[in-house]
Every structure is written in C-alpha cells, then in structure tokens.
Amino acid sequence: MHFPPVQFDWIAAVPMTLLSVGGLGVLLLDAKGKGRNPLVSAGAAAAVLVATLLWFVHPLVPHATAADARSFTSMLTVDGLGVFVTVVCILTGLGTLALAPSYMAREGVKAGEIYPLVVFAVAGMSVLAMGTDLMVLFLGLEIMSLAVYVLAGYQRTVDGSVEAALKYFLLGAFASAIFLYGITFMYGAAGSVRLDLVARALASDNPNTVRLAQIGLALLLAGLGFKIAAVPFHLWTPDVYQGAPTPVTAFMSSAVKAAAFALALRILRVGFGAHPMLWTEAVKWLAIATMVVGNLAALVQRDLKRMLAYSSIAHSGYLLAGVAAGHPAGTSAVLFYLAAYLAGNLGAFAVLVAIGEKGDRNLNLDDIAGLYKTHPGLAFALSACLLSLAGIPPTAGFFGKFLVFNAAVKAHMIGPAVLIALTSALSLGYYLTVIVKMYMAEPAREYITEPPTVGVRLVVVASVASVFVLGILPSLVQGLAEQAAIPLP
C-alpha cells in the first residue's frame, strides 16, 4: 500500500487543529461539568482520536497511489511516516483514555483534566511526526512536553507523582534549551531552519557549514537524548516512570518514544541523510551504550514499573541501531518495531493497572507471585506482553528485533546486531523472573476481588491480539511501515 500525494498544501494542518481544537473543547466540556462525571470527557477525548485516525484513513487510504506529499508552507508534511506514526500515538492515546477512568477512580483522584491534556499531547505528537522545519519541530516538541510534565504530576497530594513532575519538567527544560541551541548552530550553517534547505547547504561541503552543522547535530541529539532515554540520557526515567500514575506511564514509555523517534528520522534522514558519516558512528554508540545499561539496570530491579522503565530504555537502544542503519530497511524496521512495542508495552501495564493497589502498591515482584491461581487472564495477558517485549516468537516483539537486526546487519554494523542478539537474550533473565514468579510461586497476597473494568479488559485484549497477530502475520504492518519509509532519503 502506498500514502498518497496531497493534493492542497492545507490538509497537512488537518490533523493538528482537529486535535487542538478537539482538546479546547473537551476541556470546556470538563470545565462545564465541573467534573463530576469524568467519563463524559474521557468519551469526548477518545472521540476526537477515533475522528483524527478517522481522517487519516477516509482521505489518505483510499486513493493511495504514491509516497510523496506537498506540505502546509514547506513546515508540516503529510507523508508515510508522518501517518504511520500519529496512527501509533493516537492508538496509544486512546488506550490510556481507556486506561485512566478506573485507575483515577481508585486512587480518588479527579480525572476530568486528564484527557483533554492526552488530546493535546497527542496533538504535539502529530507536528513532531509531520514537521520538516526545526522550529516547527521545537514547538511540537514544547507543546507535547508541558502536556506530559502535567500528566506526570497529576496526582498531586503523592509525594512520588510531584517528583516525577518536577524531575521530568527540569530535565526537559535543559533538555529542550539544549535542543533549541542547536536549532541556532544549524541556521548559522545553512541559513535556513527548513531540513529541505539545511541538507542543500551541507550539499556546498562548504567546511564552515559542515563544522557549525555538526557542533547543531550534537546538541541535537542530546535534546533527542533525553526524550528517547538513551544513555547517558536517560536518569530521569526510573523515576519519572515509577512516581507517574501508571496510565500516564503506559503513555509517556509509548507515544512520546514514538514521537521522538519520528522526530529523529526526520532531522537525520532528511536534513543529514546525504551526511551520514556525520552521525551514523554517534547512533551507534548511543545504540549500543543504552541496549546494554538498559537490560543490565533492569535485571535488579523489584519493582515492576522501574523494570519496565529499565526495559523501555533497552528498547530504545535496539530502536538506535535501526536509525543508525541509515538506509530505508532501518527506517522500516524501526516503524514496525514502534508498533510492536505499543502492543506489547500498553498490555503490560494495562495488567498493573488492574493488579495494581491504591497508591501503586502491591506492584513489586514478590508481590505477583501466584498471579496465574488467582487471575489466569490476567497472568496470561502479562506473560504474553513480557514474552513480545523480550523478542520470543511468535509475537510482534519476535519480528520487529529480527527486523532490526537485519537492517543493522545490512548497513555492516556487525557489533550492534550481535548485541541485539546477546542482550535480547539477557533480558530473559528478568522477563522470565515475572512469569515464573506468576506461574510458580504460591500467592504470596489476596489479590483483587473485583474484576477489571471494561476498559482495561478491552486494552489487555487487544494489546494480547496484537501481539500474536503482528507475530504471526507480520506483513499487515511491515508493508505499511516500509511505505512509509519510502519518502526519506
């Protein structure tokens, strides 16, 4: 399948303002009610996803023909990996509006502000996937940002939730002035903040250019650093993903790692694609650092929430070796890995959010122990999701590591793609701790009585469908993900 050419430069802010305006009104809803009934908001903040992802597939699908698209003023693109990945976070956003209304009700939190921030990060989200000039790009970035630093310290009479806030929103904001300066290096360079532009000045090879654009790309990629958690970037995660309500967690670990991923292709393949001898080595260590302090982190880990943040940083290493491929097989495979990792990922904490106890507790891992006697669904769904995250066929985890894999293996960078192999094998030592602790262990506590609410049961679903379905017909992703990859050089 192939996205098609857009044919009135105005299409490609569709999407933003249908979020924008969708959250305005979803927050005026809330304001209206007062919130008392929060389900009001979360069903009008999901209708406003469903109606964006609806407008993808009514004026997009139908009449694909090919991969290019024009662009609003040379700043927002409507292409393949724009869609692909606003699809990516828009699902995961409509997993957490599914997620948050039982999770906030037992912890006796007002949910009302929580959905319309979702919406507007998402909306970020939507300019981080389509921009093609870096200021456009910044702003995005800004706008997704002070979202999720809310949504992060939304329980604000918890001690852990206000840390995870004012960590995250310090770390960012050096994060994002970091990011900014280099937006400068790169004007300096070629005069323009337009990628487009940016990569005909790198074209000249003039050195003055070629010097100020690689002092701008390294302080761009410690500001990407940051919202990928790759080391030495990533200290603020353990406890930004433990101390944040659990389905802003989901969020943060899937959408904004989608996001940031797409924003990265976008400055690397398009601005310095015709360069990758400027970046391409950096990548790769990067890659490599964080696969291995990623899975090593996670093995000493006891409570859930921390390995699964050790996790997401491990996976952002195997997702830099796919960017470090630089060719158009890395550039797939790092699109269908996303989607795999949402199924995965928002099904294991979908699980957390039902086994979970007023103030996250009973979350450790002595305390699953004999989950399998109690919740059979539930220790099947988590053992299922842990099994797709640690690679193991046939699952959608299985797939997008071998992916991954070959594009490194193609770009002839032996080392990474044997360290995909040795530590996806090394985060069995933590991902198997937890199903046997389920499967083997007596319970070592009385688990919840009540059931889990539709909307969690509907997420664990199809979170659990997703990952064997993707594992075992892999082809109904990967087609679109490698369309998607056509447009970048």
Second form
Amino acid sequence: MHFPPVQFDWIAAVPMTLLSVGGLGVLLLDAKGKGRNPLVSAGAAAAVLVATLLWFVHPLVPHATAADARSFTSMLTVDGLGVFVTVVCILTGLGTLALAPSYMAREGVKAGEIYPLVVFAVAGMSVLAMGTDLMVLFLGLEIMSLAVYVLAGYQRTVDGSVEAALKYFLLGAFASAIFLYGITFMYGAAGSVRLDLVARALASDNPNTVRLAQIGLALLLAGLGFKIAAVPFHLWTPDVYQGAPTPVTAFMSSAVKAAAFALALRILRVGFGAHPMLWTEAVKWLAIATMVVGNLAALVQRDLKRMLAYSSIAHSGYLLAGVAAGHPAGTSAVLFYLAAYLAGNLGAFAVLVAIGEKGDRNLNLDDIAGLYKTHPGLAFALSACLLSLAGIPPTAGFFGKFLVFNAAVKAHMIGPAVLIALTSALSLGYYLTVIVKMYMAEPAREYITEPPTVGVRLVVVASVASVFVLGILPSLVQGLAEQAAIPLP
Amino acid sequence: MIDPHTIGSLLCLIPLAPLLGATYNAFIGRRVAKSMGHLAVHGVACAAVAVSLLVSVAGFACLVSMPVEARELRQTLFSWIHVGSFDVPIELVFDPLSAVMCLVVTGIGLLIHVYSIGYMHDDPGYPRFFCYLNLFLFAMLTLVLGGSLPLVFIGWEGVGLCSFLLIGFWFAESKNAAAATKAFLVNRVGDLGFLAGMVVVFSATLRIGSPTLSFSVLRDLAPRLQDASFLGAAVPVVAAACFFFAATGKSAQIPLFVWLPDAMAGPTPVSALIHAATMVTAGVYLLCRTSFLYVMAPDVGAVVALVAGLTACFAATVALFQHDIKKVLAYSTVSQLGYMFLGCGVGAFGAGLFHVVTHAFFKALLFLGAGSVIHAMGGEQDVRQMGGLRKALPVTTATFLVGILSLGGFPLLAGFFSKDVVLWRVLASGHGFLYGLALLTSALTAFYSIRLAVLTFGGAFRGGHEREHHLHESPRSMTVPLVLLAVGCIVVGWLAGPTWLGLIDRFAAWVEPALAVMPQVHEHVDAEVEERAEIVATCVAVVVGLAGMGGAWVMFGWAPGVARALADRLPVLHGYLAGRYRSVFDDVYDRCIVRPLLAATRALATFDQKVVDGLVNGAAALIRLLSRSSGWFDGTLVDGFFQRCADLARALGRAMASVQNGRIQSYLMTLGWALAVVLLLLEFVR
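The form predicted together with the partner chain is what I want next, because the block you gave corresponds to the form predicted on its own; please supply it.
Whole complex next, starting from this chain.
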C-alpha cells in the first residue's frame, strides 16, 4: 500500500484546534471555580467562539479559501460551505451561551459543564462542516453527538431530561452505527473513504461499484436522516426536544441541523454529485414525507416546545427539498434557509426561555394567552419569529422559503414545490394560533415571570433584528450563500 | 469687495429667512403675541424679509463687481433626485435675472409687510396673515432662485397655494372662499402646462442622452433640441407653448385670466403684493428664464404677442366701466401683464421684464393707496360713494396720483418709460396690428386711470355726511410705504434711461446677458434712422396717452354730465359694457364647461337614483334569495367541507403524533423499517 506524504496545512485545522483547546480551557476554568460563577464560564466559552469567528474574518482566510485549502491529504477543506455552516453553528452556540445562564439559574442547576460542552459540540460541527473524508466526517459527527447527548440530559435530576438523553443516545448510537456501516460499503465500493476518490471510483460506472455505493448511500442517508430529523427517522425528535433544557433544544434544532445538512450536502454533492439520479428521488420523497408529517403533527400540539420540535421537523423537510433541487440554486437556497431558520428559531426559543417558569411550565398554548398585555415586547418578538418561521414577508423565513421554492421549480420538481406552498399554508394553522392567543385572548392568570436577563434580551433583539434585516435585505447573506455554493461540484 | 463665495453660501437665506418667519408665526407667534402684542408677530415677519432683502442687495452688489459674462452665484444645497445620470440638485442661482426679481420681491415685499402692520391692525387673524405673507415670499423667492424646472415648480405651486390661502383669508364669507377656490382651480389648469413642459423637456433631453431639467444645462443643450421632435412638432415649440400656457394661468392672460379680478376678495396688501407686484409676474419671469426656447420658436412668440395684445386691450376696455376701485386696478393689472407678455412675445424679454419692475412699483403703490382709501371709507370700495377725498387724505391723494400718472404713461414717470420701450420694440419687430392694439390700449389705460383718480379724489364727497366725518388719513406705517413707492415710481424709470435722451439703458445692459436674443429678422436699419423713428414713436405714444387723459378729465372732471349723457344715449350698449361684458369669459366657461359638467353630474345622479338604484334594489331582492340558499350551501356544504378538511388534518396530525408513544423499542423498530424503506426507495428509483 502506498501512503502519500502527509501535508500538514495548519490553516484548515485552526478552527477545530481553537475550539477544542479553548473548550478544555473553559472546562478547567469552570472546574477551578467549582461552577459557582456560571457567567465567567459562559463568558469564557463565548470568547472562544468569538475568537474562532474572528479567525474566519481574518485576512488569512480568504487566501486559504481561494487556493486549494485542503489539508491532511484532502481530509479537511476550508471552503465556502464549511465556513458558512461553521459560522451559523458558532452564532447558534453564542445564542445558547447567552440563554443558558438564566435558564440554568431558574431551573436550579448549579453545574457549569454546559459551557465547555457547547464549545465541544461546535468543534465537532466545524469538523462536520469542513471534513471531506467519510471517516473524518464520522469523527465530527461523534464529537458533536456525544457533546449533545450530554447536553440533552443536562438536568440529571429531571426525569424528562434524562429520558430525552437516553432516547437520544440509544437511537443516536444506532444511527451512528448505520452511518458507519454505510461508510464500510463506500470503502468496499471505492477503495477509499475520501469523498473525491469515491466520486472518481463512481465515475468509472462499474456496475458493481455503483451497486455497493448505492447500498452504502442508503445507509448513510438513514444515518443522516436521523440527525436532521427527517421522516421517518424523526421519532426521537419531539421527545428529546421537549425534554432537553430549552437553550439546548434551541442549539440542537439550529446548529445540529445546520451541521447535519452540511454533512448531507458534502456527501451528496462531492461524493455523488455526478450521479444525482442515485439519490435525488429518495431525498425528494424524504422531503415530501417530512414536510407533510412535520406540519400535520405540529398542528395538534398544545405545548409550545413540542410544537417547535415538530416545526423543526417540518423545516428539515423544506431544507431537504432544497437539497434535492440540486445545484447551485438548491444548495445556496439551503444555506440561506439555514441562516434564516437560525434567526427565527433561536428568537422563538429565547422568548420561551424568557416566559417559561421552573420545570418549563407556563409554555402551554393557554398559558401565553394575552401575553401582549403583560409583555408586549416579548409578544412582538415571538410573533416576528413565528411569522418568519411561517414564511411571511418581510421576514427572513419568507426569502428562505422563496429561494427553496424557486430552486424546486427550476429543477422541475413541481410536486415538492406545490407541497412547500401548501404545507406552509398549513403551518400558519399552528403559528398564527400562538399569535392570536397572545394578542386577542385575555390573560389566563397573573404572570410572575421575572424580567428577562441581559443575555436573553440580547438574543431576542438580535434575532428579531436579523429576521427583519434578512427579510428586507436578503442579499446580505444570499450573496455569501451563493459564493459558498459555487465551488461545490 | 464682497467675496462671491461668502455671498454664494448665504443665498439660501433669501428664501429660508421668510420660511423661518412663517414657521415662527405659524407655531409660536400667536402665543408670544398674547404677552408682547403685535410687535412679536410683525417684528419677526418684517425682520425675516429684511434679511432676504439684505442678502439680495449684497448679492446684487457682488454681481455688479463681477465681470459681465461671469455674473452668476450658485449654491447647491443637496442632491434631491438622483437616478442614473439624471440629477436634480436643490440649487439656487443668483444671476442678473433672478437678482432683479429678488430685489423687487423682497423690496416691495418689505414695504407691503410694513404697510400691513397698519392695515391689518384690528384683524383677529394677525399672526396667520403674516405667516401666509412670509410663506408666500419663501415660495416666490424659491421660484425666482430655483436653478432647475422642478425647483421653480415647487415655488410655482407654493405661490399658488399662498395665493389661495390669502384670497380666502376671510374665508368665513362664502364669496371669498369661492374666489379662492376659483383662483386655485384655474391656476391648476395652467400648472398642467408647466408639468407638460417639464415632461417634454425631460423626454427630449433623455433622447439625446443627457437627461436634465437644469436651466444652465438646458441653455447649452438648446441648439441640439432644435431638431428633436415631440409628437410631430419641434421640441422648443411644444415646450415653449406649454410654458406659455402655464404662464397664462399664473399671470392672468387670456384664456385663464378670469381668476384675477375675483382674487380682489383678499385683503388689499395681498392684492398689492401677490396679485399686482410679484406672483402674477411669475409667468413673465418663466418666459424670460426659458427665453432660449422662445427664440427657437418664433411662431410661439407671435402667439404670445397676439394673446398678450388681445388681453391687454380687452382688460383695458373692461376697466373703463368698473365702479369698484380694486376691480379697476385688477383689470388694469391684467392689461399691464399683457404689455409684459407683448414685450416677451416680440423677443424683447428685457423690455417685458423692465415693465415688470416699474409695474411692481406703481401698481403696488396704487393698491396700497386704494387700501388707504378703503381704510378711510370703512371698507367701502365703490367709487360712486367717494369723491373729494383729496382734502381728508392728502398723502394718499398725492402718492396715488403719482401712481395713476405712471400707470397712464405720463411722460418721465416709470410706467411711461417701460411702456414706451415695449411699444417701440413691438413696432420695431414689424407687428403693425399689435402696435395699433398696444397704442389703443395705452389710450384706454390713460383714460381709465384718470377716470379712477377723478372719481375718487376729485369733485365733492358723495358718500353722505355720516361717512365724511369719519374720513381720516392712514397711520404712519401705511403712508410711509406709499411715499417710498411714489419716489420709486418717479425714479425707477430712469434705469432704462431713454436712449433718445442720450442716456444709457442700464437695465437692458444689466439683464440682457441672462436672456436669449431673438435672431434679427429684418436687415439692419441705420441707427440714426432708427433713433429718429423711436423719437417719433415716443411722441405718438405721448400724444395718445395725453389725449386719453384729457378725454377722461373732460368727461368726469370738467363736465361730469358728458359721461352720464353718453350712457343715457346708448343705454343698451352701456348696460352691457358696464354689466355682463367683464364676465364674458366667465359666461363662456360657465356655459361650455361648468354647466355641462354640472348637467352631466345631475344626469349621472338621476341615472344613479333611478336606474342603478332600481337595479340594485331588484338585485338585492334576488341576492337575498340567492344568499339564503347559498348560506345554506355554505353552512352545510362548504363550511362542512373545510371543517372536515381541518378535522382531517388534525386527525392525521394526531395519527402522526401518536406514533410517538415514547417507547424506545418501538422507535428503534421504526428506524429499522425506515431503513428498509430507504433501501427499497433507492432500489426502485434507479
């Protein structure tokens, strides 16, 4: 066997190194302070994330992305897709860090490991976003997942949280196994786990290779489907999202989804970009099932957290439609959608953190009745975020949906395009119900909620601002998304 | 030495000072006046105008010190409209033309502000009045300083608005409100011409690749517009016609002059400022500003001259038979505006503009004098109730006489010089008919002006003893402006010092660089011959004018019975001339536009009531029937359908959600099935 000489290009490894080492630092800091001062830990973790973010805007990086920035013998690459998704994940991480202290204080959780865990999860996500080798990608998937398993079960003393973590862990382990099994098939088909080599092997059109790769792809898709909560792999989602601490749910539904979609785009575009007929149809049907089931199930929920969980499933459906719509319109639409979804989703969860009471009570549809009278600002923010999720102009969500719809029509996927519109209309059924309750119903009872902390306010304001800025000036992010999509094959 | 840059950057003060004054009196003045009295109102208003006047004078002095070809100050405040290569900045231009206008507007404006202090003293709307006056000056100064058509248009509309507000100042009387509305509507008709002209100019410049509405650029582009056509006619012709139509509205020419006589419903200082000295000359100013278009469209110029000549003559004949002192002056204004347009029409823009200046002096003087008379008479405006006022109102009488003689063209007074220049230029341009018309008009003008003076001040008082007791000279604030204006009437004419007296026409030399020159049609005539001809023409004009004055003196002063006898001899003709004649245009409009419009409205209303309502009522019954059945349909079938749909969606949702039984074994089982489904899916779609 011949090993090519290892090129150590440090540029590609800087983000994950920064995040991993920084995460360890935060862990040590927290241990030293015995978790008594959560704000210090949160601040340190945020500093690590901001430092990584700054590295991306450092003048070095454009050079790295312009040239062939692969390193570790093409196992990592700093390209537009990787950077875009990593930035989305880092921003979500920052939001989570801002929400966590007040939530944890309310729930009476003292331990401060949540902050380094968020950093570790983001490290895994950055590997997922920038990996170009199936083994590396698997590594990233596991780094991320392990951190998130722990995060989901963070409230050790609360049954729901523990149950959520256990379910997530068991099912996730299963899915990881299936994903790994898929990788073995790919290796069998291509003789390599590097995506570019997989693509080259597929280009030979050897029927045996294609056959093996196809089985491998099915297994990979199953694993992916689990992570992005696509129907029919979504069953864990509502239970886990409801049971996990609210800031963690926000993190999972925005960042984990973004990283998983980066993974999907990477595998499908780089590995199977030349053979779209192998997977387009399957992804399309997954998208259809996910849109329909997610929206229909969300319709009957009365708990806001669980409703947002189903809504998150539904949004995975729209994103999958974008993936199936192909390149480059679909790819850039998916990236824009991720950013738009982040804004609306994080804002909505931030409001839930602000109005929830200990044990996540007070998050029922009847509890928020008349919220407008007591908390006009929060009511407005939640309305803006939900309207964005529903895709009403002039919000970010509208442009996300519009771009995906447009890509679907361009790809002659009329069925999914029609379903995007229909299910969006359906989704108004549950989003508007919340807004109507807030603005038109009388308060059911007195609110005793304390005023939101600075961190929560910050997230709410930033989210609402982004929702409108992206809705009115979508070109700010659309251009970046298009640039990121172009280099993919 | 005045620094042009300093003055240039102060230009915006000229319009802005009155705007600030107006703002002050609109919001604060009334409240301050409660404690400090009227001074708080008129002090600020007059000071604002004084600032404008000072800056204008400084700008004028600055221009004088500059070389002739460079006489222009500019201030660009900011870019207003910017689309591609098309740019409309808010730009003020102070060149000899706008300098003349600014000086007249601010100078006479200041005098009229001062006069208003006395005239409006007891009016409850005192702050409002000064607010409107200042606002008017802001708009008027924007109009004359604007460097581009849109900016001029803002002023154009602004003065129209202020005119509306001031004519209807005493809006509680429906007659005044109606006059204001009439003025506004008629002006709006003219404004259409302005807008159309802008569109024509814009589209033409767009087609030649450099869209612009700025005067200086247009002036340079003008030769290239000559060949461009708009709807089959040359662009300069169409644009010039449009702008002249606009001018007939604002400057009260046939066919749109009908609003001006009614506009006398406003307070007299308003009549003096807006409806004699300044606003109504905006049309003349516009023609001078766009003179480069008119020299390229001589046919339009001929139309302008013809319309102006007819207007001048018609209005003068109407003025002969008016009994209301302000109405006489109003028709006289229409007539004199005709002289100005006559000058512009034959290409003598400088002469037209000079008549604007002299007319501003003597007509403002006459209106203010009339105001003083009305003040003394306790609101009476009918000259048949007056007479012999010379004893009680000596200052008013003396100054009014100066104004009257100036209007009538008495030699060596302002009006004489300017009218003489216009007449001469009409003759020199070879329009024999128009010259005859103008000469006739000048005889008529001399006649009605002396008639007015004699009826008002001559003879004995006809208004009864009660009134005679109350006659009094006006306060100082009113008489001082009168005296100043009278001095102006005597002096200002010499600016264009008649060349046949060996003097230089300073006014023409000053203003002509800013105007376009009509290309010479006739071969050049010998200068000496020309001068001799001019002297002859002047003599003819003097003789005609004096004859008119003498005739009026004979008929109304020396032998008052003559006029009466003449009227009795021709009762039908006199009845018509003194009655319906003045509203001949109003009658035509009434018959051709207003009444058909009202008739159509009424017909439509009837149609509405009888036919449409009938249909509606019938339809309503039908619809009630239909709606009852459709209500049943809706409630039972459609609502049912949607209710079922919603129920179905919920049921489906419940079914989907119920898969969520919380048991991890069943989740894993589903995962396995799902994997199988995906494998099969990939297998089948290949």
